[in-house]
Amino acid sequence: MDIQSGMSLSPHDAAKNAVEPNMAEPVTLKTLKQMTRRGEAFACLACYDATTARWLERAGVPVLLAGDSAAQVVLGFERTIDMPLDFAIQITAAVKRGAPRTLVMADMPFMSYHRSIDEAMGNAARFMTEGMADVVKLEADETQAGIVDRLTRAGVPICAHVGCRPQTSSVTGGPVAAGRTGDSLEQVVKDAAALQDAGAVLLLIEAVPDEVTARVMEIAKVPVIGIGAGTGCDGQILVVNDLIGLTDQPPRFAEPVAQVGEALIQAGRQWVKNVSDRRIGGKRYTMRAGESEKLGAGGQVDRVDCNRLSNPG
């Protein structure tokens, strides 16, 4: 057996008792509207990875997001504004190629949409195109509806970020809640409201207290996806990191429901033991019939053959 054919890493691999997918339908816009008027809430999760996408789809999960969090959580920055855009595209693509009947979601990074309609658009269709995003995401406030409404006339179907804005906490010191005033609530009404009648598709709203919720569930059109927002949102959304507990100081809103990171460092020390102890499990390769006959004296390849094969010429 070749080395290849003993490995299992690609998302297509057909594995004998593989995991069927709960959703016998592809995931689509349309689904999360008739969730929302039967009242049904919907999960959704970040992820970065093919695999993670494909276990994720697996579980029924129908939203995944590609987020910029992944500046952080992948790539070892502090902030998410450190997200490249390259690499925002390739892991979007990623997580549609592993879970290709959910919903994926594209994560706009920072100033990829900001210093011009034109580049905004541009980005936002590669997106669509080598990230294979079913939905863009921006983080936006009312003064940036045009640009949603250009992008959604091209054909871009967009969930406008209202609320805590992750991208903007360089001005605010850091990530902060948002709607704890009279004065801070109605402006993310009039952000959600203002995005809205742009042609936003979707809202997602972070880190508000149940009234700014209420206010935006009044007056919201399109389903609304809250992240530390209450249980009043048509959808929750949690970094999949923070749920899986491989996250050492999650924010507030998030609990997780397993301890992975635990379970990783417990596998880890195993292959540690075991490879001291020279036990490294699986199954070992062997020589094809007739050739070890041709080894050497102590099981050694004979010398000049060796030569041979690293010198051909």
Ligand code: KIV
Given for the second form:
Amino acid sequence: MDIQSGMSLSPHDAAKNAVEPNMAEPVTLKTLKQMTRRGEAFACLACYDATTARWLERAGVPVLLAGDSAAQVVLGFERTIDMPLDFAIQITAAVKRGAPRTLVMADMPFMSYHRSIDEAMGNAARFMTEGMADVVKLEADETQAGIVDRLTRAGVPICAHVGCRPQTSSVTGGPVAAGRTGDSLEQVVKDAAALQDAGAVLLLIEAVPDEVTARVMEIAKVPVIGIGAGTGCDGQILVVNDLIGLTDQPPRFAEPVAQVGEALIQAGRQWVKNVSDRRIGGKRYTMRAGESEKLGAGGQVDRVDCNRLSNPG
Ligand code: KIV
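The form predicted in complex with the ligand, contrasted with the form predicted alone above:
After this comes the whole thing, all chains and molecules, with the earlier chain placed first.
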């Protein structure tokens, strides 16, 4: 309902209006810092296309990540290490085009920032320019602080992803939680501290016990985003497909809040039935005035029959 006119809004206008209170200004790092200072937890989601991004911006989600989880979710690979660099840049730009007022993070794929500083700089630059990223995320430990330092000095805002780092899961034999022993806890805290000292503007911790989060929060001077890291972080991120019920076996920390998979099944079944009943709906094309008559009897369509088939009743 439009409050001023008292008239019902179309879904499109309603969605447009829904944006206004939450996202009048573009979201920046400053916004996240202010929210963090005020103790307001901020929501983030990984998504991979302009349409989804547009709806999530309308929902007021301030941060979107064009995650390398797209390798699994979009491309159907088993592992995130199969994420192609060019595709990662393309989806980052797509998300930004769909959600221009949202803070969009790019996700540097496996081996796109490890071989040399020059290569890391070149690839990060592509995410910032072609991908229009506001922040570039990379999975790192303390040994990669040098790369974070160089990228930061060159003007690339870095989100350092610590804890469980799915790009290293071939070494660990699959994605595993981090920080479940005292030594491992200390390592995650050391990683976070070193990467923050190197200039990271955001930290992201994945799949750690609450004790690890509490320690990281003690040393954090920048906003900390968690995934499977308890409620103690400044922001929380999930993969949108896990949130909306499109994932067959979501990770243990992801609780769906909608059943879009079920809705898709219903829509697909309905379309199968409509097609088989010859009820395709929508509006039909017609020939220009007088053109149909020129076709002669053989070329003319039985319009009555056609209409009956597309709009029965
Ligand atoms: O690629 C991804 O989806 C991530 C998560 C932290 C959400 O890195």
